[in-house]
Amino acid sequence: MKKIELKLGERSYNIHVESDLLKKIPEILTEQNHGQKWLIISQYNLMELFGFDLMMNLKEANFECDYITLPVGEAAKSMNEFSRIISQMIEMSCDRSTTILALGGGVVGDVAGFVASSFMRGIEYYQIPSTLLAMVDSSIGGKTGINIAEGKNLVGSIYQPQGVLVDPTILDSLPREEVISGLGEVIKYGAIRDVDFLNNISTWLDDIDSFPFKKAVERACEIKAEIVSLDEREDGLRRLLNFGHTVGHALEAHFGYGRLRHGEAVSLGMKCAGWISKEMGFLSETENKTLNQTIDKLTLPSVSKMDPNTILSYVKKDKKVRNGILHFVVLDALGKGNTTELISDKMIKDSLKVIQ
C-alpha cells in the first residue's frame, strides 16, 4: 500500500492508495472505531455498486454504520441538501463522536466534508473518492463547499479529513467520459509542478486503454500533498492548484453545473491560461503547443456557443478575486506554475477564442 503523508502538524493524515482497498477499509479504520456511529454519505447508485458491501463489511467488523444518500450531480451541492442531511443526522441520533465516510466523487466529498465541518461545530470524516477527479484533487486538502446561484463553492470551509482512502480499481466502473474529465486534473499537476510527469501523461494518453492510472494517481496525490502541506490556507503556493480553474469555473457556471464536467472545464481553462501565459511572455510558443497537444488528446465538448461577456462576469465573482484583484495562475514554463495580478479583462475574453 502506498501511503502519502499530508503534513499539517497535529492535523496530518495519510493518503492511502492501493488496488482493492475498499475491502480493507474495516481493517484500516479498526483502531479508530470506539463504538461511535459511522455514517456513509454517498449516492444511491454508488451504494449499490460499493456502499452496501462496505457497510456490510464494517458491520461485520463491529462498526455501527448507517448511510444517507445525495442526489446525483451538482444539485446535491445546495443549501437545501445540506440542511436535509443535518436534519437526518439528528433523527439518526448522530452526535459529536459520529464519523462520516464520504463515498463518492467531488460533489459527495464537498458536501460531506462541509457537513462534517459544521455538524455540532465539527466531527471527524474520511474521504473515499470514487472518481479519478476526486482521487487526485477534491478529496485531498480539506476544501469543502456548496454552490449558490452566484457561483460555485462560494459557501464552504477548509476542514481536513482524518484520511483519504483511494482504490484505483473503482475507476473500472466509471463511464469513459468521467475518466477523461479526471485526466484534466491529472494534466494540471504536470503542468504546474512536474514537466517529466506531464510528458509521461502525454505518452500514456496515446493508448488510453493501457493508461497506468494507479501510477498517475500516486504521483498526482504526492504533488497535491506537497503543496497543501506547505500552504494549507491558499495564501500563496496552493493557488497554483487553480491553474485552468478561473476560466473553467466560469464555463461551468455559464453552461450549467453538470452539463459541462469539471475536469472538462478545467482542461479548456488550461488552454486559455496557456495562451495567456504565452501572450504575456512567460511561456514559449513551443511549450504552449506541447501543453495544447496533451490536452487535445482528451475528448472535450464544444463550447463555441458562449458569451465572452457572461464568462467575464463569472470570472469577476471568482474566489481568487481579492480586494478586486484577480490572482490568475500562469505558467513560467511547463512544470513551473506562478500567479500574476496583471491579467486584463480583454486578455481573458481574447483567450476564449482558443477554445471556440
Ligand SMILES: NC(=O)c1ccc[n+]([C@@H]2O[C@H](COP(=O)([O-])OP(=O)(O)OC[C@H]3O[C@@H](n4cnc5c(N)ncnc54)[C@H](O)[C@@H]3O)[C@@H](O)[C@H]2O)c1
Contents of the next structure:
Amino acid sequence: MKKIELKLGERSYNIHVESDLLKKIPEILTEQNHGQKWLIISQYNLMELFGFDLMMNLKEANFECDYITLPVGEAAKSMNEFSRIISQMIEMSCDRSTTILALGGGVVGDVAGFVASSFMRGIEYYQIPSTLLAMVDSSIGGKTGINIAEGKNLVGSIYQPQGVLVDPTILDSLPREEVISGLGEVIKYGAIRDVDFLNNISTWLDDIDSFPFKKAVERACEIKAEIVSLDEREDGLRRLLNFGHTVGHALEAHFGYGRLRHGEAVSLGMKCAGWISKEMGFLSETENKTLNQTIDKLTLPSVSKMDPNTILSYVKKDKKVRNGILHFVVLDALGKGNTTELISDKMIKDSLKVIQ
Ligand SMILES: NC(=O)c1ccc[n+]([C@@H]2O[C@H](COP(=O)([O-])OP(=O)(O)OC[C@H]3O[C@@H](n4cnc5c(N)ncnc54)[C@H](O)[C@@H]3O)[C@@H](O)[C@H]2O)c1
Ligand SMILES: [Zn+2]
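Please supply the corresponding structure for the form predicted together with this ligand (the preceding block corresponds to the form predicted alone).
Every component of the complex follows; first up is the chain already shown.
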C-alpha cells in the first residue's frame, strides 16, 4: 500500500492508495472503531456498486454502520440537501462521536465534508473518493462546501478529514467522460510541478485503455499533499492548483454546470493559460505545443459557441469574490507554475481563440 502523508501538524493524515483497498477498509479503520456510529454518505448508484458491500464488511467487523444518500448531480450541493442530512442524522441518533465515510465523487465529498465540519460543531470523517477527479483533487486538502443561488462553493469550510482511502480499481465502472474529466486535473499536476510526470501522462494517453491509473493517482496525490502541506489556506503556493481554472470556471458558468464537466473545462482553460504564458514570454513555443498536444489527447466537448464577453464577465465576477485580485496561474516552464497579477482583460479574451 502506498501511504502519502499530508503534513499539517496535529491535523496530519494519510492518503492510502491501493488496488482493492475498499475490501480492507474495516481492517484499516479498526483501531478507530470505539463503538461509535459510522455513517456512509453516498449516492444510491454508488451504494449499489460498492457501498452496500462496504457496509456489510464493516458490520461483520463489528462496526455499527448506517447510510444516507444524496441525489446525483451538482444540485446535491445545496442548502436543502445539507439540512436534510443534518435532520436525518439527528433522527438516526448520530452524536459527536459519529464518524462519516464520504463515498463518492467531488459532489458527495464536498457535501459530506461540510456536514462533518458543522454537525455538532464538527465530527470526524474520511474521504473514500470514487471518481478520478475526487481521487486526485477534491478529496485531498479539506475544502468542503455547497452552492447557493449566487454562485458555486460560496458556503463552506476548510476542514481536514482523518484520512483519504483511495482504491483505483473502482474507476472501472466510472463513465468514460468522467475519466477524461479527471485526466484534465492529472495533466494539471504535471504542468505545474513535474515535467517528467507530464511527459509520462502524455505517453500513457496514447493508449488510454491501458492507462496506469494507480501510478498516476499516486503521483498526483503526492503533489497535491505537498502543496497543501505547505499552504493549507491558499495564501500562495496552493494557488498554483488553479492552473486552467480562471477560464475553466468561467466556461463552466457560461455553459451551465453539468453540461461541461469540471475537468473538461479545466483542460480547455489550461490551453488558454498555456497560450497566455507563451504570449507573456514565460513559456517557449515548443513547450506550449507539448502541453497542447497532451491535452488534445483527451476528447473534449466543443465550446465554439461561446461568447467571449460573457466569459470575461464571469472571470471578473470570480475576481470580485477573490478580494478583487486575480492571481492568474501561468507556466514559467513545463512543470513550473507561477502566478501573475499583470493580466489584461484583452489577453484573456484573445486566449479564447485557441479553444474556439
Ligand atoms: N473540494 C475541492 O477541493 C474540490 C476540487 C475540485 C472539484 N470539487 C467539486 O467536485 C465536484 C465534481 O466532482 P466529480 O467530478 O467527482 O463529479 P460527481 O461527484 O458529480 O461524480 C460524477 C458522476 O459519477 C458517478 N460516479 C462516481 N463514482 C463512480 C464510480 N466509481 N463508478 C460509476 N459512477 C460513479 C456519480 O454518481 C456522478 O453521477 C464539483 O462540485 C466541484 O465543485 C471540489
Ligand atoms: Zn479543479
